[in-house]
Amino acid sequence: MKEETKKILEKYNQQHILEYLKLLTEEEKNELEKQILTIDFEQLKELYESTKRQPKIEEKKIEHIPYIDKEKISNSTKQELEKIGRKIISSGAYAVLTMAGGQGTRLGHIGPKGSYAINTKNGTKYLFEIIIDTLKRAKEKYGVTIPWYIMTSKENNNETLEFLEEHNYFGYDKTKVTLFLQGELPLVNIEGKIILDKEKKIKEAANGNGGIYKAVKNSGLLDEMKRDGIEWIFISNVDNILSNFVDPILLGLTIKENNKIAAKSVAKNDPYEKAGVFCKMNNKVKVIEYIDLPSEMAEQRDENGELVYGELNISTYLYNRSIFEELAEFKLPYHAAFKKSAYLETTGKIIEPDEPNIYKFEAFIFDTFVKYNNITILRVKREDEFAPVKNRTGVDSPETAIKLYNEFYKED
């Protein structure tokens, strides 16, 4: 290993990595060195130090955020908005981006989450297939094949590509499908030391959906969007099987309100539903997690009996392309999670811990909203647009999602 690399490890108190060299072939040593030279150790040091600091108590002025209820828009206004949105979509300036970097572990599935299958009234459907079904319907309606971007991770990119190839992209034009990689950050243990995995490489994990901005630029996808004349991009998770991601009314409303970002929400089921809600914090757009919302605010209702802080974030967003240009270098806050992770000992033994032993760092896509005074919020009906497949049983499980899906498509 070069002296330059050793000095980097020494500077950031990571010399323990040198002890692994005795386990590695020359090729493995070269790969490890390449990986070391790509890591921002200064950032990693700061992230680790942040786990030891008490969070700063800042004054927070939390307020209700205005929204438009889709069900209450008049027919004439709907027609006006749809006309605006339809024109953009039909012109080929609209794309769909699916965040699909995760595995189906929580569902008991081995492989990318998008390759998980559910049994619907229309037969067995994979999550990716359900997305393509919607894209196909949009093609019939708008006369254009909408570009589909899929954000994968190093963990599942190859499997995702193989799965789509094996199924011939479920009949969608593969030239309109682009996969790109989410960023990663090393895991560190409670002493701030990076760890190695069974492949004898530094163990990394996806850096959260907030990494999307930099990933779009670094992958070359932003240049591809410009080349193809894409102006608007709808983003949602792979696991929401009712995501209405080709919605001319949302697009028309966002343009009419002169905003560059929009999001869909659903009304909270109850004040203590465990999910983030949209609000204004210190006059900026914010998603506040349920644990951070004081109970008196969570329960507060307006004159119509509706929750004042009741706009549930369902992770469906619409962006003007210029936002990716603005935010590619934006410094997002990272959130640390203490988790369990297997690691390689210097003896060559793989250790499977019984308790959490490492910090994983993630950024959230919505943490950039604080840069903006306003975004468009469109409240939609939960039963029409929100059926996530996250847990093996119970809430947000295949059982609950399939029930909503079958009810929505009962006329098909």
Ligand code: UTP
Given for the second form:
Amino acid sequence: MKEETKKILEKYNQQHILEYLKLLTEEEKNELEKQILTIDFEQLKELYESTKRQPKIEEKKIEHIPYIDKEKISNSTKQELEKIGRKIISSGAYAVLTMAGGQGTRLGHIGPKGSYAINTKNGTKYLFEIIIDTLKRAKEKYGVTIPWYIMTSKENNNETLEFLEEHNYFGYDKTKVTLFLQGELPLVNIEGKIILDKEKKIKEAANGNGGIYKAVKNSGLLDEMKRDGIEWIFISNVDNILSNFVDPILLGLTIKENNKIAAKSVAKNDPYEKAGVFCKMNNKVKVIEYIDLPSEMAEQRDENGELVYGELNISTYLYNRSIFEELAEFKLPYHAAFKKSAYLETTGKIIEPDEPNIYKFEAFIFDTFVKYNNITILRVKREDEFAPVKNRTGVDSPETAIKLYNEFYKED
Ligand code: UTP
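We have the form predicted alone; now please give the form predicted together with the named molecule.
Let us now look at the entire complex, which starts with that chain.
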């Protein structure tokens, strides 16, 4: 290993890595060295130190966020908005992006989450297939094959590609499908030390769905969008099997409100539903997690009996392409999660810990919204647009999602 590489390790208190060299072949050493040189240790040090700091108490002025309820839009306005949106979609300037770089730990499916199959009234369907079903319906309706971008991570990119190839993209035009990779960050243990995996590489993991902005830019996808004349991109999760991602009304409304970002919400079921809500914080748009919402605010109702902080974030967003350049430069906060992760000992043994032992750092896509005073919020009917597959059983599980799916498509 070169002196300068050793110096980096020393500077950042990561010399323990040198003790592994005895286990490595020359080729493995070269690979490890290359990997070390790609890591931003300064950033990693800051992230680790942030796990020990108490969160700063900032002056926070939390307020309700204005929204439009889709159900309450008059027919004539609906028609007007639909016309604006339809024109853009039919012109080929609209694309759909699915975030599929996550690990799907809670569901516990082996392989990319999109390759998880559920039994619906329309037969057994994979999550990716359900997305393609919607894209195909849009093709019939708008006469265009909408480009579909899929964000993957190193961990699942190859498998995702193989899966889609094996299923022949479920009959969708594969030239309109682009996979792109999100970034990664090393895991660190409780002492802030990086760890090695069984392949004798530094163990890294996807940097959260907030990695999307840099990934869109650095992967070349942003250039591809510009080249193809894409102006609007709808972004949602891989696991919402009712995601209505080709929505001319949302698009029309966003344009009419003169915003560059829009998000759909559903009304919170009860004050303590475990999900983030949209609000304004110090006049900026913010998604506030349920644990951070004081109970008196969580329970506060307006004169119509509606929760004041009741616009649940269902992770369905619309973006104007022009803002990606600046969003890629936005310094997102990272959230540290303390998790269990196997690692290699200097003896060559793999240790499978029983207790959490590492910090994983993740950024969230919605944390850029604080850049804006306003975004368009469209409240939609939960049973029409939100059926997440998150947990193996219980709430937001295949069982609950299938029920919602079957009900929604009961006429098919
Ligand atoms: P979740 O936070 O629900 O994570 O991601 P997950 O990976 O699906 O499941 P758990 O938490 O491990 O059980 C919401 C969406 O963001 C994507 C996921 O694929 C999902 O569509 N995501 C998450 C990424 O694309 N990259 C990430 O690094 C994390």
